[in-house]
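Given as structure tokens, the chain that follows is alone and in the form predicted on its own.
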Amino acid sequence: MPVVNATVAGIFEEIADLLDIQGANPFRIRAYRNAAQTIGALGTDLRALLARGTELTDLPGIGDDLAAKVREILDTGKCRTLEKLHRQVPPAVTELLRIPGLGPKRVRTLWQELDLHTVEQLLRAAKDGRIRGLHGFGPKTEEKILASAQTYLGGSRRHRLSVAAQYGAQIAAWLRSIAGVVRVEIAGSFRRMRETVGDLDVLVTARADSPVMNRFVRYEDVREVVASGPARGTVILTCGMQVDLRVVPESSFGAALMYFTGSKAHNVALRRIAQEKDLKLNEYGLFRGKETVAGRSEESVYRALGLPWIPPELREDHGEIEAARAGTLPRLVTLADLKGDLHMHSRASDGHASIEEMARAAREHGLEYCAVTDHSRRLAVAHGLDSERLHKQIAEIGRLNERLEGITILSGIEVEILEDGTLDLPDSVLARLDIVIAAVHSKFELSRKRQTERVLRALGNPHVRILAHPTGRLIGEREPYDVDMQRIIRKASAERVALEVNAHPQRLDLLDVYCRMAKEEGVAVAINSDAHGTLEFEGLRFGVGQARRGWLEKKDVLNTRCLPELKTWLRRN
């Protein structure tokens, strides 16, 4: 079966959670979920890591035992250590953990007293009233349960864009392989870069006598086969990934690509454009009558309809036909126009590897500058750096430099903003500092109007030359915490601070409509990879995926100056 990295990372951090319910230690615990946060983060395939020569070993939290697991993966697409655990505790089980509210401790609780297995037995046990009498739950909690019982069953499951990659890679690139197949895209909410995917829209074109689509529905990491014909496909992997796939001519290809890629709400009105100039548009073309105007690329399609060809990212109906009518669509920023990468952690705090490798990795993704940005001494779990430990970090990074070539490090940090929205390091220290960058990493719950005046107060301190993660959401995982953001933005521009889009895959924070706000505010943003280990620069993609759907062009990232512009701009107060 084919094996990506979100594979073994999901694997793992079943591994976790069975164990977590059944109360196992720990320290072994947090050792598999540090490894399936580790191989999850990767951005380069596991099997491509191995195949430069690469030891499994080398990855941060990846030991003896763990690269074994790892290898067996690859190799079988299973792992016995999970096995046996499913034979232990039943496997659905662990799907009762997404609910809301439902720790180790009370799924345990629910499995072991009620024998609830999936969501559906939970929201059948909330509704009968089965749940409040148990040790530790209560009116209350049920309530609560079944509220979220209702949300999670009401909603369609959706992927990380990153863990959709990968998945989507590895599939396009079998197609590509089958005999008489031309040309493979993947279109949908992949394609405008959504933070999160439904499902792989897959586009082919093919000789006729291709036999992609008999060989699509027999693809190895196939679960169910949901429907099969001579130009339509659709299956489930046994990740719980649809994917639809569609064999067009090539005389449609742009006009199904466009029709596919969506939004929906961008289809509708191209639909109305086509209508007032007495055409018909759809899936197969752009008709009048029965003549074919268009629809063997989409640049075709769209000068039809009178306009230029828009970027995917933005076809949301957000007022880029408007702009594009007007000559005045933006032209987004690449990931090649990024020069530097200000925002990255060392072993010295939560990173992985030393500030050398990580300066090298960054140079070798063609950066020619970067800034270690470890946590400050507020953030114990991540083993902060206080004053002491930071000014040796900077004495360490002036010697970097002296001998280092292609690339230059500046000295940073990312500082805590405490509940009151003072900083967790004194000015003098800041003051030592290429640029500082503050965050929020705790007291999540303040009140919108607490929680808003902590970080103005933070953004008026004279060092703070960046906010990092501006919401703190983590995707499927955690909500944004409760801000004024347009207040936020606003106070940004009065101080000349900019705003980070943080390209981890679980965070993708700036939201793309925040990212238009603080271009149209004139804020600089920042696309940054929050690195913690020499091979998670991959992510920037995904930053700038993010940023190109917020309309930004190069001129408005910061990390698009050169080094000297870059100092100026971190030099004005």
Contents of the next structure:
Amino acid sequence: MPVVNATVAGIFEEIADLLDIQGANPFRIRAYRNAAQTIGALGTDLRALLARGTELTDLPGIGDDLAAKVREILDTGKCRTLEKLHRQVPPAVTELLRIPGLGPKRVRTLWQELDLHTVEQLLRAAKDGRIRGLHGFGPKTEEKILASAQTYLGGSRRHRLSVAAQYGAQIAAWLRSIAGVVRVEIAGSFRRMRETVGDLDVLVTARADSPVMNRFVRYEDVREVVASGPARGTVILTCGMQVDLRVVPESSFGAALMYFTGSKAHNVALRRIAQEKDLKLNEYGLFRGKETVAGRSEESVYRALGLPWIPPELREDHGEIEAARAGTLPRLVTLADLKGDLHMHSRASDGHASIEEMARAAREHGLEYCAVTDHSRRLAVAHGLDSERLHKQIAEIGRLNERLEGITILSGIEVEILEDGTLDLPDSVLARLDIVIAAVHSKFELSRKRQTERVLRALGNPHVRILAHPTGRLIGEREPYDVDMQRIIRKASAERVALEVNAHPQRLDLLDVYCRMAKEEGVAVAINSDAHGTLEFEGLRFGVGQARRGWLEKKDVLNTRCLPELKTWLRRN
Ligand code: DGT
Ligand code: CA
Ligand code: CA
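So that was the form predicted on its own. Now I'd like the form predicted in complex with 2'-deoxyguanosine-5'-triphosphate (DGT), please.
What follows is the whole complex; the chain from before opens it.
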């Protein structure tokens, strides 16, 4: 049974939602949510971890009971606890929780009083005015629910890149195991490393006698077959993700890969170039009349159009074709260029591992230095550090650095930016650290003006060297807070502060467009994991993807510098 980490996390999340709707013990609910969070953030496949000898109970928040459930899910794809809950609460009801303004209590009322199970039913009830009379609701709430339900149903469901990567890797590996299959490549927005993916577009070349299409629609994780023909098929996986498969001839593979990688805008622009040369470009190849000019590889097609190969992350028709023509394409930063990671947590705040464990894990990922940046005191939920605990931590890091080889630990803090833009710790304390990262974790609802002023003031503090996750968005969960990014980037430039691309799978913040803006203003960008455990450094590759989409080169990324150069930069001017 094809089970990936996101499947397990999704089941635990659903159990927590159902328990929440039932009004179960909050500690029990929290246990499932924490486990879902831990597993969702793991960079390594659970099966691979088990194969390496890691015990599930070594994972933070996973005790014997949850470990047994993880095994059950990995073995069977199912969880009896969830099935039992499904007999008590209709499964679709959890979808109502996705509507802004509906918490578990209200969902319980809607389900029990009006027998609502789906968002469609909710919308109808709101239109009919059946909700306003319920206890705890009113005409205003009903109006809001109506609007939110409409937005929800109108919007297309997109998936986080890291989640799409898990399902994509699984399905690609499985396709490769089918007789006669030669190549498997995932194209589309996934290959362009967009932060969310609508559906997966898989390309395959295979021998004529390969049963690949036949097997594809019978993949165990398929919930529904939408279409299936000899050369193309579309299915929906159990998790709701759509997968398109195309089987293409080897001689067209490059042209097909280009076509299905997109973006549509990039394709349109390329077709225009082809037309200017009296050529015709489509997913089968590049043609002059009936003669094939190119098609086997992407390089051959670009070359015949008079262009160098363009990295997928740039293919948005945002100037890459002009740059390619002029020979000025950027040499994009790669994962291998990263020499360090400047944002991670230890057990001292809300991390799951000791400083030493984090440092060793960073070293295993080929890094030369890492900064431990636990939260500061005001972030009480994360057990933030006050001056005294921070001083002890600095001393501990000093001792570790004497002992550890092959990695240098920098002492740092992820300091809270308070509502007025001052910082949560005195300058005299910040001055003792190697690196200070400033972050907003509260008062997201401030007006644009006040939120911007708040961040600008923090950037003006002489100790601040990096602004963490500059927009605060959580993909699919929380919109960015309202700030004037242009002003923030200008200020960062003036103060020589770096902006972060936070690579945590839920964040990917800065977004690509702001990376590019930062580069244009000469602001350095730091690609950081924000790891809370030793298995979370894998996320860095998605951060690098976002930076590449923002046209960033090695020289634009702060943590590609070797340690002495970084230290010089940290001392500012
Ligand atoms: P997504 O799935 O919404 O995240 O975004 P994409 O870019 O993966 O889009 P998708 O799955 O609809 O189509 C995959 C690629 O196929 C797309 O990037 C470009 C190509 N494509 C699809 N429809 C058209 C079209 O009408 N014209 C052209 N030129 N290309 C298309
Ligand atoms: Ca797609
Ligand atoms: Ca598609």
